[in-house]
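First comes one chain, alone, set out as structure tokens in the form predicted alone.
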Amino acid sequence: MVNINTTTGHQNVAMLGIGAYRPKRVVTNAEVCEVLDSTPEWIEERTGIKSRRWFSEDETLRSIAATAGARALKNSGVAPEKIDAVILCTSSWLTFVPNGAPSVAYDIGINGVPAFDLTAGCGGFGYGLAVASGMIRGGTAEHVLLIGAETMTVGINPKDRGTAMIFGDGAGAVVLGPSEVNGVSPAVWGSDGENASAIRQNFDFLNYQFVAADYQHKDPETDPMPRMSMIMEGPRVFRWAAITLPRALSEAIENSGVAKEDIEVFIPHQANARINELMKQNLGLPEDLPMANDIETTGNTSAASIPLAMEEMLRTGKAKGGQVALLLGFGAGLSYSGQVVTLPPAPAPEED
């Protein structure tokens, strides 16, 4: 039998730096309700959201991803030429070919390295974290730039109460590399294809047509062009989350080798403030344990949600670099990913 070479890398991996970009446009609940049949008070009560960021003017998914990635590089102290791979976690890049990561990497000054998109909905950043750390441990990369970036508002119906009030846009990124002490636990991740249709789009790209059950035809005089949008069955997703996520969180802590009492920060996906508070209580985490609440002013940014929330906590002093944090991403797929990590150093102040 022929012996084929293998590689070995660094078993201890950590996040070395973090960066973020929030679009300039702030959209309040009142503005959303100019189109949506709701009230600002009802939105805040049900979701915890007061405002969100929507991309506008010269901002694109490509530009906000590149800006977040460049900031993460700067804060990590790792030069662009030291990056061995770029992973772009997103569900809103609008073309299959070319995919987004090579272009984003080029904009940052990184070219010639493997660069690929990873699509796993709101769990995308956790999936990317598992893949990136696995690459470093396996020896196929030493430093990886991991970006979560979304322009979710390209795919929402402004009159849909299930999505219009929830989603926002933004990008967050981290640089991963070798560390003296391990800072990223094994991932506890999975998916449930039986319930995958609970979060879906209303356009069938295979047959290039709208899905009849999910598309309500508009008045051709006022809205002549069909609009591709996302459909979410909130109660169905909630029931799935209530059963699946507590088990995943407990298993993530157990697999990390860290005692629950050693968890210092909780950073769940920013889908709903009420759900996150319930998860914290059900897990038995202390009431005063810092928990991310970036959803209040950023909304649900899907794959960008966790790095944005992490960056906000570090930037504002709600969390500190080196603290032990429990992460949980979940959403379309239906997919989830939980990890225990050591937080990267706080980012430098952002320059406009």
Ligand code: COA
Contents of the next structure:
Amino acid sequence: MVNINTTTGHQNVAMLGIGAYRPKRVVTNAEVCEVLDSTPEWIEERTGIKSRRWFSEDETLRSIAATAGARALKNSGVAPEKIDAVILCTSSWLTFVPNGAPSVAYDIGINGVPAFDLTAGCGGFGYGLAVASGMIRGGTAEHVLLIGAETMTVGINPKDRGTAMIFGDGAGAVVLGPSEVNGVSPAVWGSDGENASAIRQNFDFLNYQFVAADYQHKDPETDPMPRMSMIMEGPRVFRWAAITLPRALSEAIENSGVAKEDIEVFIPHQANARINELMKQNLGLPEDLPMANDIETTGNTSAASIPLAMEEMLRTGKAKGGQVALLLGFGAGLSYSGQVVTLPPAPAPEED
Ligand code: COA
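Next up, can you give the form predicted together with the ligand of this protein, since the form predicted alone came first?
And the full complex, kicking off with our chain again.
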């Protein structure tokens, strides 16, 4: 039997820098309610969202992902030629071919390295963190640029009460690389295909037609364009989250070897401020422990939400580089990923 070469990497991995891009257009609850049958108060009370960013004009998924990635690179101090792989976590890159990461990498000035998209819904960034740190530990890459970027509003029906007020657009990124002490715990990650249909799209690409039950083109007078959109059975996701996520969080802390008392920051996916408050309480984290609440002005940006929330906390001083943070991503799939990390240094101020 031949013995084929293997690789060995660096066991200790950390996030070395962070960057973000928030689209220019701010959309308030009042603006959403110009089309949606809801009220600004209902939206704020049930989701915690006051406003969100929607992409417009010269912004695209490709451009916002590249800007966030370039900022993370600059803030990490790692030279572009040292990046060995680029991972783009997204559910809103609109072509199957070509995929997004190679073009985004090229725009940042990184060409020739492995670059691929990773789709795991709102759990995408956590999955990316597990894959990127695994690559560095296994020796297939030394530095990885990990980007979470979404233009969720391309697939949102502005009249759908289950999604229209929730989702927003944006991009966040981190550079991962070897570190003196380890800053990324093993992931506690998983999926539940039995509940896959709880978050779905309404277009059947195989038969090239809308799924009749989810077809929302109901009023040709006022809404003449049928559009592919996302359907979310919110209460069903809420119930799944209540059972699955507390276990994932406890296991993530246990597997990290860090005591619960040593967790300094909680950065859950920004899906719903009420879910996050409940998780914090149920986990027994101190009431005054800083918790991300970027959803208030950013909405739910799916795979971009964790790096965006992390960047916001570091930029505003709510959290500091080197602090121990508990992360949890969850959403379509249904999928989830929890990790304990040390935070990267605060980003340099940016002009958007
Ligand atoms: N505006 C005003 N009223 C609305 C509304 C809206 N957008 N959506 C629903 N309602 C009404 C319903 O008609 C219902 O009225 P009723 O009590 O008279 O029947 C009431 O509000 C409650 O509806 P429900 O669907 O149970 O709302 P909710 O409190 O569960 O909130 C979500 C809806 C989507 C905000 C919430 O379920 C959620 O955030 N779920 C989890 C999402 C998530 O984690 N996703 C994973 C990551 S993407």
